[in-house]
Every structure is written in C-alpha cells, then in structure tokens.
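Take a look at this single chain, the form predicted alone, given in structure tokens.
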Amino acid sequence: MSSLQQTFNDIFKKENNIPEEYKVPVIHQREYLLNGELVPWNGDVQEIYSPVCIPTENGLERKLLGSVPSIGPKEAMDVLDACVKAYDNGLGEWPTMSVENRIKCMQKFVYLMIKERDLIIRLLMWEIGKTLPDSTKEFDRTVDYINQTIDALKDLDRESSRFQQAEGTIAQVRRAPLGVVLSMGPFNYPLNEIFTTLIPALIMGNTILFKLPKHGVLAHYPLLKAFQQAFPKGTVNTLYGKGSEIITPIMESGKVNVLAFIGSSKVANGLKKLHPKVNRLRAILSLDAKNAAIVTKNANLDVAVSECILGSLSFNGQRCTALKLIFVQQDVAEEFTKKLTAAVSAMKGGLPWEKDVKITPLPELNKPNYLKECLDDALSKGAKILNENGGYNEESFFFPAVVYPVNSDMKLYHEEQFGPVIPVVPFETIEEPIDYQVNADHGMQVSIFSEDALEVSKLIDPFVNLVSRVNINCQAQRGPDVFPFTGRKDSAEGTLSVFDALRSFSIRSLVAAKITDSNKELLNTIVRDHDSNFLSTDYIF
C-alpha cells in the first residue's frame, strides 16, 4: 500500500463503525407546507444522497438519506396563490398584525426550533459534509441571529413610536411590508444564510415563498411544523423541485414583490428578467465572489498563514466570503508558501463528526472533477502543487491543494473555485493586486496582511471603493451579523445585517395630517383606543 493510500484509506467507514449518536434516520418526506397545512404528496420525489460514502461490494457509494417532494408547475402556482392570498394586498392577518404580536410569533418559532437542534445539526453533517463544530455553530448562530433581529425590530419600533411635526403637519413614520417574498438560498449555509433573508422578511410582515436548497433540504424538514404552528396560515409556504420548472412560472406571474436570492449572478439575472414588471421587483442578492488576500513583505507571516487557511479552507472553501486568491509579495513568497504548505499538509481529513477533522467530503457531485480541471489547467501553464497529497481525490473527498505560482492565464486566477484549492499569486509592486481588483467582475471583500501602518493606509483608500469590506490582518468573513454585508459589481445587490435587513424587506410608510384641533383629537382617540396597529405610540419592551 502506498503512503498516499495509507493516509486516506480510512476516510470512509462502514456503517457499523459510525457512532450511533451521529446517525440519522432515513427521512422520506411526503408533505410540504401550503396555506398552513402539511399537504400530503404522492407524486415524483427527489432522492437525497449524502456526500459521506459507505464502502459496499460495489465500491464506495453515497449514503441515501431520504427523499423530498418534487412538485411541478401547477403545485408551485398553488403555493404562490396561497402566499398572495395570505398577504391580500397588505390586508391579510400577518401584514396588518401589530409588531408586538409578530414578535411573539417569531419567539414561538425560536422555541420550537430549539427543540429540533440535535437532529438538524446531524442532518447538516450528513447532507452537506459540514463538521460537527461548524454545524453546531451554524444552528446556534442562526438562533442568535433571530433573537438579534427581534431586538433590532424592537429598537426600530421604539424609534417610530413618536409623532413628528413639521411645517404645520403631524405624522407618524413606520416601516411597512413589501408583499410576497421569494426566498432562495445556497447549500453551504442552508440554515443560516437562508434565514438571514427569510427571518427579517417574515418579521416585517411579508409572506414567504420558501424554495428549499438542493443540498441541505432535509435539515429543514424538522422545522415545517414550527413554521406551521408559529405563524398564521399562508404566511410561510415551501417549494420543492427543479428550480427551472417551478420558479420560472412563479416569476413570470409578476406576483412576486421581492426576490431574496443567494447564489450565482447568472441565475439571479435570469430570474429578474422573467418578471414582467421589473420596476416593481425589489431584489436582495448575495452573489459571486473571488475575495483576494494581499500578503506584503511587511506582514506577520504566521498570522497571515493562519488567517489565510481559515479564510480559504473553512468548510472546504465553500463560502462566498472565502479567500479564493492569495497575492504574496515576491520578497516573502518562498517563506510564506513554505509555511502555508506545511500547515495545509498537516490538516486532517475525515468524516464531519470526527475529532479535529478540518477537510470533509464535498456535497456537489461535479465539484471534484471541476477542481481537477482547474489544477490541470494551472499545471499545464507552469504552476505546481506544493503540498503533500494536494489534490488527492476519492469519490466526494478532495484534499486541499496549494497552487503556485498562479498567473492571469489560468482559470484559478479568474474563476471562483468554491472548493479546497488555494491559488497563490506572486507580485512585485502593490499596484498588481489593486489592478486585479479594478478589473475583476466581483467586489465583495479583501484581506490585507501588513504591519506597516503607512502601507496599510495606502491600500485601504483604493480598496474601500473597490470592495465592500476591507479586512486588516484577518480572513474575509460575514460576521458579526450586526455589520453590513454586501458587495460591489456582480457580488451583491442590497445590504444585509441584522439592522439593514429589516429595512431591505420593508418600506417607509407614514400617516400625516394637518395640525388642527380636530385632527389632534382624532389621532389621540385612535392611539388611546388602540384602534390601529400602525398608528400607535406603544413602547415594546
């Protein structure tokens, strides 16, 4: 047996060697949430397979986790109609409900969600190959995000609870919902990323069409009853099936008011073009990214290596905020790549629940082949794989590859690899990484590694106008969730954060009247008798 085979021969285990506490039941879901009911489904289904493979007599095979409904265009339009009916042009129970009562519904949902914590964490590991610590973090961070959103809405409502006077007019300004929201999210954070749009959209009074992601879909199954029990009927409705078949007629109907989408810019552009009245469609989008790190000769290389590994290989590099291209100044390139290579070679690969595992199987079927194509292209144009076992692949498992020197002729320089490959580009002058960003199609984040204050300041000023976030001596990342999250060029549309998302999914509406004695008495009566959910001076604690 070769040393390579010996290193990786036990990545995949027989089922009887998998600890009981990490196993999940096979879930054959035969229902979807429609108009407050879990509607039975007897039609076509989509089988769900894990990236975790099981050794069998026929070799390694992905484990079957279960199946979900694959509804068609007719059923999809029924789901849309339920959502439209629940909103009822803003007259429905949910959009007219008081902020205080919407918050109570959301708090009930969180309570019910926490009851399903253990199963959801295990499903995340099995469905997308996310490690136990990261799956746990995703769940807990999502709960924290919902609670932070509730607190932010309370603050927003308190600010709006007073009347304003100007030029003989008295008014109260509040946030009102926008309508029907189509929420579509990615597989890499199937809980957290989706909920960062779905939750603020929901709590602001919109009704939701929830298209489940292709990978990570079963992780939402335990939450269907929570949605059903916590919110009025029709407020949240779920969509399963092929996006090309069911989303097209939904968008073409013109009944969607907001598109909340996290994915590729190509798909987002196609979806927007389907809408017959684009001026009526608000889009909140988080899209492609090719975030660069810049390591100068004045960097602390140990810090740079540590943060670049976190940035490029957390969850196998399958994050929009991952560092996907590392520029290193020629003076320190040899030392930096030596340290980086050693650190990557020492990383442990294995199954998601195993202790200290950092590299896990990939959920996308075609991803290993695509990554090999990128490596072959780079090698044919003069690059080398520096780390031991770099690019080793067995079925869904792909060990990280440090590729150096990468140049602008290679696919890895331009394309978002979205996987465990680290392209390293040597540069002489600082203008080179700046020129890269100027000409790039994306503009999400950059990470600058340098201990020289003047050098850092001269990099900050151009990059703040090229990307949306400049990180100093740390990896690119989304959090903390109270910070704005957006991007330039093809990377985003709209801004998300706990604070910004509430505004993104609502519009300022006001009630105004001339300041007369009769109007004062009228408004005072409405407020005193609590006859209006909108016009109110109640203070939510």
Ligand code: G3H
Second form
Amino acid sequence: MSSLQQTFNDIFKKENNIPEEYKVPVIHQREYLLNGELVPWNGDVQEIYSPVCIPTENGLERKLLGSVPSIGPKEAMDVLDACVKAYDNGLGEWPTMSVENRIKCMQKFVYLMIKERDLIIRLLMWEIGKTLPDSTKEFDRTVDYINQTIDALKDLDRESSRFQQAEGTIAQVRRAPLGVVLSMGPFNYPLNEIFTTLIPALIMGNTILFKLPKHGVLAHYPLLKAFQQAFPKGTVNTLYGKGSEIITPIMESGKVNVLAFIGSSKVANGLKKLHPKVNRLRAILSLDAKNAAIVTKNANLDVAVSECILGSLSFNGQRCTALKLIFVQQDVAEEFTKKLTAAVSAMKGGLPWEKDVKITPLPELNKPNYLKECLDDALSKGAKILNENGGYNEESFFFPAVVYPVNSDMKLYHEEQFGPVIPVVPFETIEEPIDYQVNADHGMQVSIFSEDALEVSKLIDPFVNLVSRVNINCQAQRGPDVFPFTGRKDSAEGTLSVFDALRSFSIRSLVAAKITDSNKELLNTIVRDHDSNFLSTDYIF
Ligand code: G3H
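Let's see the other form, the form predicted together with this ligand, since the form predicted alone is already up.
All chains and molecules follow, beginning with the one already shown.
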C-alpha cells in the first residue's frame, strides 16, 4: 500500500463502523405540500445519494439515503395555482392577516422546527457532507435568523403604528406583501440560505412556492408538517423535480411576483427572461462570486494564513463567500505559501461527524472531475501543486490543493471553482489585484491583509466601489446576519440582512386622507374599533 493510500485509506468506513448516533433512517418521501395537504405521490421519484461512500464488494458506492417525488409540469401548475389562490390578489387570509397573528404563526413554526433539530442536523451531514459543527451551526443560525426576523418585524411594525402628517394630509404607511414568491436555493446551505429569503418573504404576507434544492432536499422533509400546521392552507407549497421541466411553465405563466434565487447568474437570467411581464417581477438574487484575498508585504502572515484557510476551505470551499483567489505580494510569497501549504497539509479529511475533520466528501457528482480539469489546466501552464497529497481524489473525496503561481491564462484565475482548490497569484504592484476586480464579472467581497494603515486605506477606497464588502485582516463572509449581504455586477440583485430582507419582500402602501374633522373622526373610529388590520395603532410588544 502506498503512503498516499495509507493516509486516506480509512476515509470511507463500512456501515457497521459508523456510530449509531449519526446514522439516519432511509427516507422514501411520497408526499408533497399542496394547499395545506400532504398530498400522496405515486409517480416518478428521484433517488437521493449521499456523498459519503460505503466500501462494498464492487468498490466504493455512494450510500442511498432515500427518494423524493419528481413531479411533472401538470402538478407544478397545481402547486402554483394553490399559491395564487392563497394570495388571492392580496385578499387571502395570509396577506390580510395582522402582523401580530403572522408572527404567532411563525413562532409556532420555529417551535415545531426546533423539535426536528437532531434529525435535520444528521440529514445535513449525510446529504451534503457538512461537518457536525457546521451542520449544527447551520441549524442554530437559521433558528436565530427566524427569531431575529420576528424581532425586526416587530420594530418595523411599531415604527409604522402611528399616523404621519404633511401638507394637510394624514397618512399611515406600512409595508405590504408583493404576491407569489418562488423561492429557490443552493445545496451548500440548503436550510439557512433558503430560509434567509423564504422566511422574510413569508412573514411579510407573501405566499410561497418552495422549490427544494437537489442536495439537502431530505433535510426539509421533517419540516413539511411544521409548515402545514403553522400556516394557513396554501401559504407554503413545495415543488420537487427537474427545474427545466417544472419551473419553466411556472415562470412563463407570469403569476410569480418575486423570484428569490440563490445560484448561478446564468440560470437566474434564464428564469427572469421566461416571465412575460418583466416589470411585474421583482428579483432577489445571490449569484456568482470569486472573492479575492490580497496579502501584501505588510501583512501579519500568520493571521493571513489562518483566515485564508478558513475563507477558502470552510465546507471544502463550497461557499458563495469563499476566498477563491489569493493574491500575494512577491516579497512575501515564498514565506506565505510555505505557511499556507503547511496549514493545508495538517488538515484532517474524513466523514462529517468525525472529530476534528475539516475536509469531507463533496455532494456534486461531477465536482472532482471538474477540479482535476482546473488543476491540469494550471499545471500545463506552469503552476505547481505545493502541498503533499494536494488534489488526491477518491470517489467524492478530494484533498485540497494549493496551486502556485497562478496567472490570468488559467481557468483557476477566472472560474468559480466552488471546491477545495486554492489558487495563489503572485503580484508586484497593488494595481494588479485591483485590475483583477475591475475586469471580473462579479463583485461580492474582498479580504485585504495588511497592517499598514496607509496601504489599507489606499485599498479600501477603490474596493468599496468594486465590491460590496471589504474585509480587513479576515476572511470573506456573510454574517453577522444583521449586516447587509449583497454584491455588484453578476453577484447579486437586492440586499439581504435580517432587516433588509423584510424590505426586499414587501412594498410600501399607505392610507391617506385630507385632515378634516370628518376624516379625523372616521380614522379614529376605524382605529378604536379595530376594524382594519392595516389601519391600526396597536403596538406589538
Ligand atoms: O454560500 C454563501 C453563504 O451565504 C455564505 O455564508 O459566509 O456565513 O458562510 P457564510
């Protein structure tokens, strides 16, 4: 056995060596949520396989986790109709419900969701290969996000619970829902990222068409009943199946008012173009990114290395916010790459629930081959893999590779690798990384590593106009969730944060009247008798 095999030969374990507490039952889901019912499904199904492989007599095989419905265009249109009916042009039970009562429904949902915590965390590990600490964090962060959203909506409602007067007119201004929201999200944060759009969209009074992600779909199964029990019928409806077959007719119907999509700009653009009345469609999008790190000769290299490792390899580099290209100034390139290589070599690969494991199997079937193509391209153009075992691949497992020196002729300079490969680009003058960002199609974030105040300021000023967040001496990231999360160019449309998302999924609507004695009396009566959910001065505690 070679030393390489010895290093990695125990990545995948026989099933009887997997601790009972981390196992999941096989789930064959044969229902979907439509108009408040869990409707039985007897048609085509899609099997769900784990990135975790099991050694068998035929070699390593991805473990079968279960299956989900693969609905067709006809059923998809029924799902759309249920959503449209529940919204009922804004006259439905949910869009006209008081904010206080919508909050109560959401609190019930969180209560039911927390009961499923353990199973959902285990399903996240098995379905997408996320480590136990990160899967736990994804669940808990999502619960926090929902609770923060409830608090933010209370604040928003309190601010809107009074009348304003101007130029002889009295008005009450509130935020009202937009309509039917199609919510689609990615596999890397199948719970958290989808809920950062779905939950604010829902609580603002919209009705939801929820297209489940390809990987991370079973993790939502335990929540279907929670949606069913917490919200009025038709408020949340689920869609499973091939996007090209079921989403196309839904968009072509023109009945979707908001597209909430996290994925590639190519897919998002295609979806938007299907809508017959583009001006009626609001899009909240989180798209392509290839965030750069810039390590100058004035950086604290230990800080730079540890943050670049976190930034480029957390969840195997499968984060939209990941650092996907590292620029390092020539003067410190050797020392930096040496430290970076040592840190990567020390990382432990294994299964998601194993202690101290940082590198885990990848869910996307074609990802290892794509990463190999990127490496071959870079090697053929003069780069080297600096770390021992860099690029080692066995089925879904891919050990990270530090690639150096990368230049603009290589795929790794331009393409969003979304995986465990760290391209490092040496540079002489600071104009070079600025030039990269100017010419890039995306503009999400940058991380600057330097301890020289003047140098940092000279970088902040151009970069704040090229990207949407400049991180100083730390990795790129979305959180804290109260901060705005957005991007320029092909990276995003709209802004998300706990507070901003409530605005993104609503529109201001106001009731206005001339200040006359009879109007004052009229408005006072409506408010006193609680005749309207909108026109009200009630204060939510
Ligand atoms: O994939 C994109 C996620 O929103 C990134 O979130 O930076 O907190 O890991 P994060």
